[in-house]
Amino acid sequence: MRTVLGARLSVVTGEFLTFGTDEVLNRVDGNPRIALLGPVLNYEETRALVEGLSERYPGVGLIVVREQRSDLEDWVDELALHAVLSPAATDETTMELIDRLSAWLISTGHAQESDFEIQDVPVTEFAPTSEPDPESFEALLLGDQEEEEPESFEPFEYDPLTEAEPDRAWAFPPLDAGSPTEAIAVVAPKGGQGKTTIAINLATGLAEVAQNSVVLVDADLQFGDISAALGLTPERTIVDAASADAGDELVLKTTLTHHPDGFFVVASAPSPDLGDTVDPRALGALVERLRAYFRYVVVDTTPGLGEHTLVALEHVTDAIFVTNMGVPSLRALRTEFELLSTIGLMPANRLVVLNQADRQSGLSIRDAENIIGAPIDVEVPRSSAVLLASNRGVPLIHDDVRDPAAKAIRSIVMRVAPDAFPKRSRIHRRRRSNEPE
């Protein structure tokens, strides 16, 4: 951009959103007259933004630079944007639509030929909107797309809720005799799969309709990241809930960090070594024990099917089961679901999802299902945004809600809890650790 624009660039870097949109503002310089906005902004940083600089420059033309995925239809229909122009755009591509968006504001009173010189205001990037008339700028706007099946579920955005701090004098939330638990395992038969994505997200989703009573355990004992994934430094590990002595409620609690979104994490253990003391039975007992206090348990286990992924399969009501479009992987998770056949451990509760599935990759779905031999569930598109969610430790279904990903992933939830349909008051996104009361 400082190559095709030079001294009318003026960039304001996304690391300011962590202090909040008016930070952002108050770091365009002059009085922009178009402003870029993207590429990795989500669709609530983008939604301030737009209003932001809508109430503070009213005419400023916006070009969001976004991949043309599933979502950014509803990007179109419900922010007040001017283009759309796509990451992998050309410089001529690029200079054609800011010439064409200039001579618009110019002909519809929304600027000055004035202000498109270069030693007048910049084209300011990361920055954004107006109240244009998308019709009457037809052209730059997307082409026609085909139409999508509905969505399970219709889009829905969420408040961003204050953070409170969590009470240290809480309780297991009572269960009803006979009420029935399920303890879910998320099984991928190597690493890199988006396993614990799957986990965390799915823990996120069941918190929405039983708060507090889903505890998520990390029991991938030489690497699990889930803590640090969640931004979360736990005092306690899965070395000292697997514990005997954690046989008691009070001492089992005190192993547990509990998260803003409204369950408990038991974090893996801090270092190999120690992973390797925690015995496989132990692991199933801690199962046990936790299914007597909470709605939902769910495991994120070691990659492949060592003891502790055998032990855990063992003592979990459902699994999920994560691969991706590589074909080793795929042929991986065929011999795993031989070999749990075989020994009798495959659970009668089965989900089989397709992680970061690419229509580029040479692959159909079809082939993948020939592959592993057995249907595929659900199919998670290829996404930025669960790195970014990853990146700023917030579960990807109430960082980016309206992503593709975001949205497959919910229908696992909803898969495993028919009631986690979304509703506004039920999510509650995280504020990242340096954001300002």
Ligand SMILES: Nc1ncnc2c1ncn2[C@@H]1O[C@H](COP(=O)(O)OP(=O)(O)OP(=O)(O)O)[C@@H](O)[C@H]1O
Contents of the next structure:
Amino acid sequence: MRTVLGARLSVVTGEFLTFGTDEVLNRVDGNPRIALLGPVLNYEETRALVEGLSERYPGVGLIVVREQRSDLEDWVDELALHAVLSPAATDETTMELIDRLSAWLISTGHAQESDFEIQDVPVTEFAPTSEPDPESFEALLLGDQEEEEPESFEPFEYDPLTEAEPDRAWAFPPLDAGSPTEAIAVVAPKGGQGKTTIAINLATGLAEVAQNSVVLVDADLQFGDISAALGLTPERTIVDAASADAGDELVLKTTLTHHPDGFFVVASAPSPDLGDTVDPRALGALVERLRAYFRYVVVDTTPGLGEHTLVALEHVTDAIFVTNMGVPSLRALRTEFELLSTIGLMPANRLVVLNQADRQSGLSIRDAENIIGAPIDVEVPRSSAVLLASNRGVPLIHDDVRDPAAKAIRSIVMRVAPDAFPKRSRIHRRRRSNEPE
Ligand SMILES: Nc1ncnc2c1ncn2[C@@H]1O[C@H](COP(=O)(O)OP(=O)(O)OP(=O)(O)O)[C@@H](O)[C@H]1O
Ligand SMILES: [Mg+2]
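Output block for the form predicted in complex with this ligand, input the form predicted alone:
To see the whole picture, the full complex is given below, headed by that same chain.
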């Protein structure tokens, strides 16, 4: 939508529904003339938003983005919607629908020409003459559109080295760059926040300053996916590495898989039930043993604070906490901090990473920090290069050096190892598929 509508689009994310419809409506900017209600909303949520929008912005055009389903016609009738747009609609179809609705709103006096111009137009004086008549704008039921590659948002201008504001009373001090950093756990209370992405790239970056003295442990015992994301085919896994036999140095080394960028991987269990056989204490012992041989041990974890993750936290010096900008994730992170402090398991150094940062989320960085109750140390923007790198089995910081997310992740590496500044000779930048040979 951002690509298609540019500055004309204003977004309120669904997370605010947690606090009720009014919280969503209060975040609507200006005087919108068309509202698109997203596909994840249920009937009740859609109804409440439709009513609230029509009351606050009389004459607003209402489009529901929803798949063609048997109850769709009821929605259109009962909610007096102007149109329905398929979530899979092409950009052209989307624009065509919006243009048609705009033209109709103008012709019926519900909007003015200037409301739909690209410049920022003050539209506060708009007063509708009558309620819209949904019957006269034929509801467009658009189904069976061809699936499109989802477009990523344009990454916003980003400076990874910008400092957090200095004079706020934070619950936690920022990571001390000068402190010894040997074992680093990457944790998050919720899944899918970017732990694995950060763990892989941290190990890759650290390997530039400590070649072959870095080990990346996939302690996401049930669904670990580091080997796949790095294109490795491990012969042994964490099940072997955490077994009693691996107390022997030579045996331990046979359980590691080498990555060509100069680090080792302890692969995740081959199946979730085998993962379950790993005793949490054995995982703790494994981290300790690895610390005897490697300068840096990076531990990727399962979401939440299960026993394995708690034990891992007991054996590390640093923790990197990852969250996205969703209110539920931010709140969960605050709870996680409180819990870890209470039980005395907060590692000495901690770094808070806001991943998939997005200026369109409706939250500012300051809002996010207030919810977490701690400063955000690094913001990693949302970038399609992350998925591309993972699908290609290459660490992002070596796949696309100039990508804003890669630069931000590089700054995490530099917080852990300040000398990990990218040096040309160390970066074997691989050609992206759209670049000439
Ligand atoms: N900055 C980003 N921009 C765009 N996509 C991202 C970004 N960070 C992570 N992703 C994508 O989000 C998804 C989840 O990331 P990742 O696997 O690193 O998270 P995770 O916390 O390890 O998840 P899980 O809890 O399932 O282990 C992946 O598809 C990844 O490519
Ligand atoms: Mg993961």
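Here the structure is a predicted model, which means the values were calculated and not measured. Positions refer to the first chain, counted from 1. Whichever C-alpha set is largest while still superposing within 1.5 Å between the two forms counts as the rigid core.
- A movement of the C-alpha atom of Glu51 reaching 2 angstroms or beyond is seen between the two forms when the two forms are aligned on their rigid core.
- Put the two forms on the same core and the Cα of Leu387 is off by less than 2 Å between the two forms.
- The two forms, fitted on the rigid core, differ between the two forms by less than 2 Å at the CA of Gly192.
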